[in-house]
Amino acid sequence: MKSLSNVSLKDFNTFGVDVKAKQLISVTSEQELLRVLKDFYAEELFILGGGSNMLLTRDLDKTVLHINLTGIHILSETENEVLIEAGAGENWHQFVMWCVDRNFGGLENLSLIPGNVGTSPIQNIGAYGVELKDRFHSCEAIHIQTLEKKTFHLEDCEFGYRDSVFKGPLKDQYIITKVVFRLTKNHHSLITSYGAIKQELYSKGIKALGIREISDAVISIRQSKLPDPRKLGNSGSFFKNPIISEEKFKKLQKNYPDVPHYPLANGDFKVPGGWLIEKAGLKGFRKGDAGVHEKQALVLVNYGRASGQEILSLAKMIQKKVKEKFAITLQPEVNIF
């Protein structure tokens, strides 16, 4: 366990926002975690994982509890499936690569998503036709106040689009310590129909298709469109892709016949938020060091010295412009503090 006082969180959030915390405690075991939870009231703690899905807009007059629980274990396996447990502090992309290296299929479309394993169920992360819920088996979590350890199975998590019970009824109540995934060992379900995966595979002349090839394609696509947080501060997609009714979509399509869209099973339509922002004339827009990425308008970036408040102000301006032009409200995907 490591403890620091009056520490900058610039290196602990992918936006690279320089705010300070009264104290930071990093725990590497459940025993250390329980010890800290026993010593602090829940409201005195700010829980921090990989810092990838958040925007810090102020200094934190709290103790930041950094969850750094690591370890990857195979729990059980059959001829066709394997259950793998990963600690909450494991880097997400490195965990995906661990699975791909062993030909365990199911997470390859989620390659290169920033963040840690422990926060992936909270957000129900997703990309290129796959969501975490599709490969999720269960997770263990500790209640911040009672210290009760609980196992959450798929049906307990109430997964939705970039949503879960941990963002709703159980928000700020549990700390996820480990996540278990159900993956395939053979006869993998290869999903290539979403986004530009097919085009990327074709351009590389890939004919023998496997999870490694899909992972490589996803990494290549993401690297060509999305900035590396280590070089340019960002938190990935800042906004969710809006879901609108069929009636609203038809009105939008009448005015913009080329609007990209994805029909959903319930009759609604998902529309790319980046397309809306670009059509509003804001792709590449910059005010000071806060900006909209020049290649992917859904990503807000910190060019160096932007404060969290400046990035938030930019986000609100984008919401206002898109609302005025399309009558669609963009909802943040990141957590704002």
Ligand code: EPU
Second form
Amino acid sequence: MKSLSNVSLKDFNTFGVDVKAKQLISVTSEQELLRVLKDFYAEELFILGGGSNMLLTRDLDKTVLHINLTGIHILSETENEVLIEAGAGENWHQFVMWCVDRNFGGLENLSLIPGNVGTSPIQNIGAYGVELKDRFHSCEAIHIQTLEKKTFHLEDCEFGYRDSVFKGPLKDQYIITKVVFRLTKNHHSLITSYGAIKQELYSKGIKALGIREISDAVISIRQSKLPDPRKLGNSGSFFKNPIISEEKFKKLQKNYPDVPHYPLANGDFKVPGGWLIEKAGLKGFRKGDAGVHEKQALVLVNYGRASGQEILSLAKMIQKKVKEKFAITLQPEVNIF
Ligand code: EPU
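Now show me the form predicted in complex with the ligand, since the one above was the form predicted on its own.
Okay, now the whole complex, with that chain kicking things off.
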């Protein structure tokens, strides 16, 4: 267990925002985690995973508990299926690469997503036609107050678009310690329906398609338009893609016939937030060191020394402009503290 006082969290959040925490405790085992939870009242703790889905806007007068539980194990396997358990503190992309290297299929479309394994179920991460829930078997979590250990199966998690029970009714109640994934060994179901993947595979002339090729294609696509947090601070998509009623969508389409859209099963439409922000004239906009990414307007970036407050002001300005132009409210995807 490591403990530091009055420490900068700059290296612990992918936005690279420089705020301070009263104390930072990093735990590397479940025993250490339980010990810290026993010693502290829940309200004194701020739980930190990979720091990839948060915007910190002020110093934290709290103890930050960094979940650094690692380890990857095969739990069981059949002829075509394997259950793999990964510690919450495992880096997501490195875990995906571990699976791809062993030809375990299912997570390749989720290559290069920043963050850790433990936070992946909280917002049901997704990209290029796959969501975490499609490969999720279960996760183990510890209740912050009662210290009770609980296993959550797929049906317990209430997964939705960038949403789960851990963001809703059980928010801030549990710490996820490990996640189990159900992956394939031979007969992989390769998801290449997403247009950008098709184009990438086509332009590379890929004929023999496997999970490695898909992972490589996803990595190329992401690298071509999403900024690498190690070089340019960001938190992936800052906003969710808004979901609007059919009536509202038809009106929008009348004015903007080229609006990209995805019809949903309930009759609503999902519209890309990046497109709305771009049409509002804000793609590439920059104020100080806070900016709208030049290649993907849904992503906000920190060019160096932007404060969390500056990034938040930019986000609010974007919401206002998009609302004025389209009467659509963008909801942040990242958690703001
Ligand atoms: N678009 C624009 N301008 C932009 C950005 C996008 O016109 O500046 C248009 C694109 O041309 C395209 C559409 O919007 O027609 C969708 O764009 P893209 O394929 O880049 O995906 P997205 O909807 O912006 C979502 C996820 C991403 C995920 C990609 C690929 C959300 C909030 N974001 O973005 O996830 O990688 O699809 O599946 O659902 C993340 O959550 O952090 C994230 C990066």
